[in-house]
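Next up is one chain by itself, shown in structure tokens, the form predicted on its own.
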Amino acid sequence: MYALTPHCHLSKVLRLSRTCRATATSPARTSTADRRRHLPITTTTPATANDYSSLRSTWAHRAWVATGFASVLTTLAKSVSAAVDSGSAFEPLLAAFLGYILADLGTGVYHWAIDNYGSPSTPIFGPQIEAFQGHHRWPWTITRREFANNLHALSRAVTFAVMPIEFFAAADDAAVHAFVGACAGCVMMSQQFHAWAHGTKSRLPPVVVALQDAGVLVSRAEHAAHHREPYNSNYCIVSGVWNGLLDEWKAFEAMEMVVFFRFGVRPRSWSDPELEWKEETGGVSSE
């Protein structure tokens, strides 16, 4: 078993009558069982200055991004058309705002999950788990990924999620179309917002800097906190509006405790940062 005291900061979330501790027969961070449950990541070497093929967009990437944008824009067009027919814009605008807010929460939960659990061999999610772990070690590469290369995975997911929803949604329900379009669009673009959060202010479009400063998009300073030890905060990457609340309420730590006591799996954020967590520039400066 494991000694959890150093990482149990749940006093505001859980009122436990006992200290969160279990007797250990061997050090938790070095035992074989712990390493199996920890599910370490083996990351691959990033693209070097002379080999950026892994960062370039392929025609398949571009096709998926085009399909994703088409599904989102079609949904938003249906919302606008239905709103014009009904003569009311308040409900669809409110629904779109809620979609934007919930997209930020969704990206945070997903980011937390693939940062802390699984491995490259995990079915379906393995490539993204490996990519996000590699991002911790080489964060500068995201600023050099071409647009479709960065967005194609989420575009594919959005396409398959939006199509069935739109099939069953009533054509004249402007609020539903607005919510789906805004939420799906923000989720699909979240990796681009993430890339901008790693960009240098002088190299970003002025409108992006203005939106970051206004809190509409996740800011560079806020996301930078996610790349500092202990790497367990600021997971949301659309606007970052949920980051303060989730971190203050220890929401992710509470979920980690539930996963640990139910399945015996420790999140990577509980251990001292290993090699794959720490940034390595490799002689290539970030933008």
Given for the second form:
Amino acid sequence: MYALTPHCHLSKVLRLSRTCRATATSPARTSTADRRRHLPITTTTPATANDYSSLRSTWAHRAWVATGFASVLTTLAKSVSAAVDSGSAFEPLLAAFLGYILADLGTGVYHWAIDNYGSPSTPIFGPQIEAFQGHHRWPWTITRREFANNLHALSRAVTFAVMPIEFFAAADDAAVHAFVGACAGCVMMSQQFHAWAHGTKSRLPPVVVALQDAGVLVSRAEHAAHHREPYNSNYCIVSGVWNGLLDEWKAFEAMEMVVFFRFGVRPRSWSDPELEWKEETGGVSSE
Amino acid sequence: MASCTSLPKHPLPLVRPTMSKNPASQIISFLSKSSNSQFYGLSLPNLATSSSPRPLSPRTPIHAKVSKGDVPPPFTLKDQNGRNVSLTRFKGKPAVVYFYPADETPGCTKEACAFRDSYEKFKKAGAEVVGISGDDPASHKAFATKYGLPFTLLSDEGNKVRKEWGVPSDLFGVLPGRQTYVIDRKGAVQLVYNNQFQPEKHVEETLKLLQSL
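Now show the form predicted in complex with the partner chain, given that the preceding structure was the form predicted on its own.
Starting with the chain above, the whole complex follows.
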């Protein structure tokens, strides 16, 4: 047995893994009985905090992240090249800024939809919904996900979205390339920004903390509000700049009402969270 | 936990033009779907009915719209216990009749709880509070029980009374509007307040008026 940091939920993870990232005083040694005693009640949920392998990157994950980055960087390079040719940087810079702003809104709307509708068995979106469900249950595990594992789903979407847009965009339109590159890049990186928003100040790179404090990236405090009752706000995860406005305008409530009256479907946020979405307490909490 | 998960039995259709005799105002009213709705208490222009003539007193509406000064059309609806309740029951005392979208939705819950929390003030003013939505009596019963609502909830199944009173819809006709009427002792409307997304304000505004009646 070994001493653990009191709030370290990774005790369960450590017993199954040789890689130890928590503050343990001795290497993990467990007996089968120990393992069984400390496993959660439900062991049927895939990709849980207790299955550390699901948080690692695979080569497929890395490949998708590579294609995502390639798409974004190619687009940005085209923008720079076109801007240099045209001699004007103002428009592309403004377009890039708008792309960054819109990415925040887009991630918020998508996040709202995934959090409130569908289930793990929904076609196409099922795996994402299941991942979000797991995240709500064990929020801290996102900080344990390896980089490509965390970003691969968005990278895949960005690859498929950017390619056709770039195919049809005029080569010399610096602003369009800048907008697409910035928006897609921020969307793709939003899961990293999200992970940082679950981090603790002492463990984050100082530059990340500075960007969070400046409002450039979504802050830890702001995102923590999303993981509190009634779980119906602060959905944006790039900069979070839209969170205040969307909540003030009751935009998500309005959309939920429209969906309810049009399709008869209630969002999850209108009811107390189901067991599968309820946060398991006792884990590492973010600030 | 009781919850209303069923599709509303009679979902609202897209807003139809108000029944104006003037063809131009019919076109205008068709275009301005929420002709008199107020988002956040901001009043949108009432384009549809202002051009139509009104008869002199007694002021009964000739259009499907109840406004200040009008005596609203009577109704008899079932309450949460399945009993018939008529508007005439409230004659002789002020009544606050509030139309809301649906039970067990966030705004409606806030509104109902706000009326509940201020119920003593309404009683002190001698007023009755009545909530009306398209939900059935069983839904109202569960809603009232869950939140301890002390007032009457009526089932306007088919949204017939909502249409008769001309309660405007929001968001291009998709959302049933949230509109409250304060009716005085003589049965005439003294306040029409509409605000979809700030439900607690309905309590403030109606109490303010009741205190001046």
